[in-house]
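Only one chain is given next, in structure tokens, and it is the form predicted alone.
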Amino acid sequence: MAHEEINLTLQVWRQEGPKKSGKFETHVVRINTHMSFLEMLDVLNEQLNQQKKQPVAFEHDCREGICGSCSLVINGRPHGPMQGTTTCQLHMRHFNDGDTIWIEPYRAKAFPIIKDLVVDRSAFDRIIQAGGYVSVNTGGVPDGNAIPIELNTAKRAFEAATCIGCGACVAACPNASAMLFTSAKVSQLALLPQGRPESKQRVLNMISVMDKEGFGLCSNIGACEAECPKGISLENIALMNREYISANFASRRVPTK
């Protein structure tokens, strides 16, 4: 099948650094349909050097939709207007001859901008670095079926540990907070029973870090799931609040002689 060939007008947002103003910058393409949206910018960096030109800065490393690093706000939207697809898999094709996309990078506290289109996003690996782990000893590689899991419960903890840390969810959110993202971190270990020696620290140690970082407050809006690329779902903040409730519970309980 034949690709077409169309133009498009850019507005990306250029920024030396963390510190420095920023603002959008106007440029026009000639792109095949056919090509990614990080192929389209590969092709705007490439004639941006040949004219002498800072090429502008994104961060990308699978291209596969697994690793979380590709995130942008494409046209006011968290890796663009296809929902369930990370902006490395979006394609040209969705996009017509003569469109303007606009371009920006995350915008959260807790994300400050590194240059163009880069966040730090290491606010997330804090979180997960506060509790995302389990300290059951287990030796070899265990059998399959040694714990029995109710199988609604697995496929639960399996969903929530697809989440692969882009942010969608923080920059979706007009409060930017990281609910559904740690809410995720929490429920894939809080559901299993390989999880539960450390749930009621775990929980309490990640949301900590969560409010230290500087991510707003939840306010059940709910635009987080619908621009998460992995449909990761509210179920999961339910989740996480009930087990803080029920370990904060547990650590203000005066022990009994």
Partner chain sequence: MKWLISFLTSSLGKKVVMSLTGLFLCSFLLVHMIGNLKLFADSDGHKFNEYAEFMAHNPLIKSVSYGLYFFILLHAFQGFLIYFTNRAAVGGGKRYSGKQVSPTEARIASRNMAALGTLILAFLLLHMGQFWLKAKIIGLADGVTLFDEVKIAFSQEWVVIAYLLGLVALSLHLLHGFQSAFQTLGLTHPKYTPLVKMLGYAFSILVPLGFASMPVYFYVMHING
Given for the second form:
Amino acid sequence: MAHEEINLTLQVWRQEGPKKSGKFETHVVRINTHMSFLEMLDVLNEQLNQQKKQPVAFEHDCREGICGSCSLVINGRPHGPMQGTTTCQLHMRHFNDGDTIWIEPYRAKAFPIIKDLVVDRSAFDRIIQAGGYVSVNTGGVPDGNAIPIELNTAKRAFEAATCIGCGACVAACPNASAMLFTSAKVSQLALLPQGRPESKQRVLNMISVMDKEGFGLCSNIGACEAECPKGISLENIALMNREYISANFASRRVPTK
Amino acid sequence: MKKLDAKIPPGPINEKWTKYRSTMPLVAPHNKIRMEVIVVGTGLAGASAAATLGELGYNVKCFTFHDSPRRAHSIAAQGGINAAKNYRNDGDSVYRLFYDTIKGGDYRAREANVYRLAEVSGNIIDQCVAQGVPFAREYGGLLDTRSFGGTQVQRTFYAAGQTGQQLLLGAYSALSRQISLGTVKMYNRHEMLDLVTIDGKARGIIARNLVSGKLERYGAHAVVLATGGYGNVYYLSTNAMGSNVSAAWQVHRRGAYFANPCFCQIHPTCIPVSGDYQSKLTLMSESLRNDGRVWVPKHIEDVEAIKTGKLKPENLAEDRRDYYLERIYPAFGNLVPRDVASRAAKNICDLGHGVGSSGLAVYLDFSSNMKRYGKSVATSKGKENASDAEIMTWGREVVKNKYGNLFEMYEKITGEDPYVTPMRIYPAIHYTMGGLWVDYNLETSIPGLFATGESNFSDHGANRLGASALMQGLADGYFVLPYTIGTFLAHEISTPKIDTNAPEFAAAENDVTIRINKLLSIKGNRSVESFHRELGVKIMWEYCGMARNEAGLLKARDLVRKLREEYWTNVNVPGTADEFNPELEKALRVADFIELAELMIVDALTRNESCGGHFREEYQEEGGETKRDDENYGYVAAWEFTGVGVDPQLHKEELVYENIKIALRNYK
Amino acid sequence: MKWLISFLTSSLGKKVVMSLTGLFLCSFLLVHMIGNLKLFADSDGHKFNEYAEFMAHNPLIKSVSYGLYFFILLHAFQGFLIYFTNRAAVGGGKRYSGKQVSPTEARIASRNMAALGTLILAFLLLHMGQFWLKAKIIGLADGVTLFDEVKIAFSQEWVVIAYLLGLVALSLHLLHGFQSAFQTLGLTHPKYTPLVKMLGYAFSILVPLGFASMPVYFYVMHING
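Hand over the structure of the form predicted together with the partner chain; the form predicted alone is what we had up.
Whole complex next, starting from this chain.
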């Protein structure tokens, strides 16, 4: 592993607040190729700090690709050029000396910008609150092994459940649709026997909130799947569509609202 | 001086909790609605507690500094969660889990708490399955388990290498449900900066709205902290960048005792530091030690040859490798507890056998087990004459199914393929056993203030066993705190809604404002980050890390004091208080880390013995094993804050072992 | 009926309407294309004219055709609605300045369904103006059959080019739309989806090719006298 030093030109989106207008700012950094992308931004911020300027605000926390905090659209792609990789796990060895890198926030009406590269993704929380759970209270549940679950079904549920809620699917989708995110939770709980009893109500409520939050409609393009750092499959969207149609037409439930 | 009363219920250990739970005072449903509870933190302990309290009917306010409750660092836990289910019929039981945990903690944990933890461990698995947590399963559809360090049974339930994520999302979903039902009001992007006490009881918090920058007051009849550990005092750790001690430290300043601060867990299998720009360390799950064998070259000339690139580690002959864990600890082998494995790695590197550019790494090698798995696949395929290459391909598939995501993560970070070249690993700070002192009710020394999960000190003694943190967080949140908080609230049913206009709130808010304004006004020449790095890497890891000695600790205390002085005169915090300002958030946290660091050093200096994660070089057996002093240090050190830069006051809680014969820890 | 309205106005309901109308229009395309192959049945267009006569006066076909007009309008109207909803969801305007190509950038059809749909609609207006309007509303001049109209229309170069462009747009629209409809309806399965996709590709290429053969044939015939 060569620890190589390279120079980069950064075009970073700066925006003071939600209502302010933003613009790109140009910065030059000299960094080590073994750094992660966020460590490269740390270098930039230390540089700005030395110049008594405002550091760039960006979101990050675990820096190991699981918390879903980091976002960023790097050179036009959410989480940058590597597939199956979050921004925090993107390493600078994938860039070359002299490159210009464009760094922008996720852009979607449902994800308003808070500052610089930080956006408000609380719409995702509200979608989960609409039904992304199994309605059981603590205690009084059956033994963990009471209901065997077929291995393949358990695996599919798990794969859907690995969504980290980062929002790359919305940022990548030309329609800013949140179908992949929503369907990952719907699928996980629809596949497992524990989630079946309320699966119909769940999908109706979650879709309804998803629509209210101002996300776009799914055109089955597949950009979300391609950019998802966890490889959540489009198959989940199909499953959710199936659930939604059957919840509307095959269930005996008549809405009261 | 308050007397430390752990409030351990009387009776035989296996009846304590059941009996206590059945006789403790309760709050009737119509009163619960009027009772307000603040929960700070939404990790496993916080989210589960907030959700369960909401289900019970309490009026809950829940706070996180993250943009969503789902981001808490519990999400990064990889390996698994222990439970004494004995599904494998391998001789597991509540008692055995209890015993393993006490022994693993090097006899510095409270028996009654640990027994209760083992008792409720099974309920956690049931609860999570009911929530739709997709645990790993076997072909028959039943739950799968695997081994973890410090145990000889397979009691660890898991979901690939993402168990923490799945459990946290389960707790998050339960929390989300209560939010939608209106029993929990969620405050995202709000950071607790102070505790408000009225008449000695915890009655509220001052929180900063991180988007607007405004300070806000929140009142409640009781406050629960579930704010995690303080490993980030070392700057480089496996904790998330935002993990901090501030909430715990502020309540400590307000009178809550801080117990065993020097007990920090150093995890043996992390990706080694690669340069001084590094911002955090990444863990490779302990579960890898199920199939990975740890070794270093036996001969120094091989170390050199590998370093210069003349020799590839995968090509080094078997008889020139030293599988030192298997050699020194034949009974537990690669699955010795974390503190033991970490120290062994340090010792072997100190002897010059360390690999990698810095010489601070050992190999974790999967090739023998890949071969073993490959052969078993060959047998099941009926291909007795399969070639070595075929066997390795099949073995690789098996290993990939078990740990694929971890291998990918390793490759992304290091650029090396761990299926071919053995992983390089080295110990790193991972978890803090110390924390706020709590009694059996999880109540701190401030009445009405509770601490759960990693933020308290209770269950892991001087060393935590793998897969026990998830267990403790959820045990506290789902099955312990929601009951025990009633012992306090039952006496508060006539207390009216807390008035946030009370002078105590104004005073606390004023204190915070002064602190913030002071930090912003310094406008010095160094960034917050540079202070944090110096504190962690140059002082704490160096002198209060894997091995400590008196001279080093004294020096460190001096350095920390100097650093604190420089911090408050030379830090540069850009921006203002009334805006989204991540630098200010960091500045407040680092200020608290610096104060905590001194307490850790004092604690380490006072504890003149070695136990678990606390290794004082002056106190070791031959061969470098820890040398405990049960007679003089068989206590919990609970420290009372007496002022910045002033010696804290020590309170001792003697540990009484009635059920386990205290003995030398032996993993040989 | 509230549930039906709430379904039809939901994002997913709108997509279901798009896919169902889309699939219906696919079936129409197939019938229309096969029927029009009668153009090649004989050289004087007798069989074709007979067929046209039958289609124009059979009451069942007539009523189905009203359904067809409605579905075309619904599909187009809903499509525009969705397009504007999606523009608003993205925030309007230019989205990202970074220029790296995403792995799905090549899916031109998927990413431009609205634009392709608009092209097809324009083509449809031209097509209906030429034949449907003349045959049904204005009425053909005495002694001129529909077959004659076809021959005249396809002897003009610009008409042939316009038709070919319209059919390319149709082909692209179908390439995405056919299998996308199944995904929207949740009709996916690891065993059968590959078959649906293959069928979709075949349909999207063969049907427009079938249509294209007509203007090309008559134009070539015209040039060769």
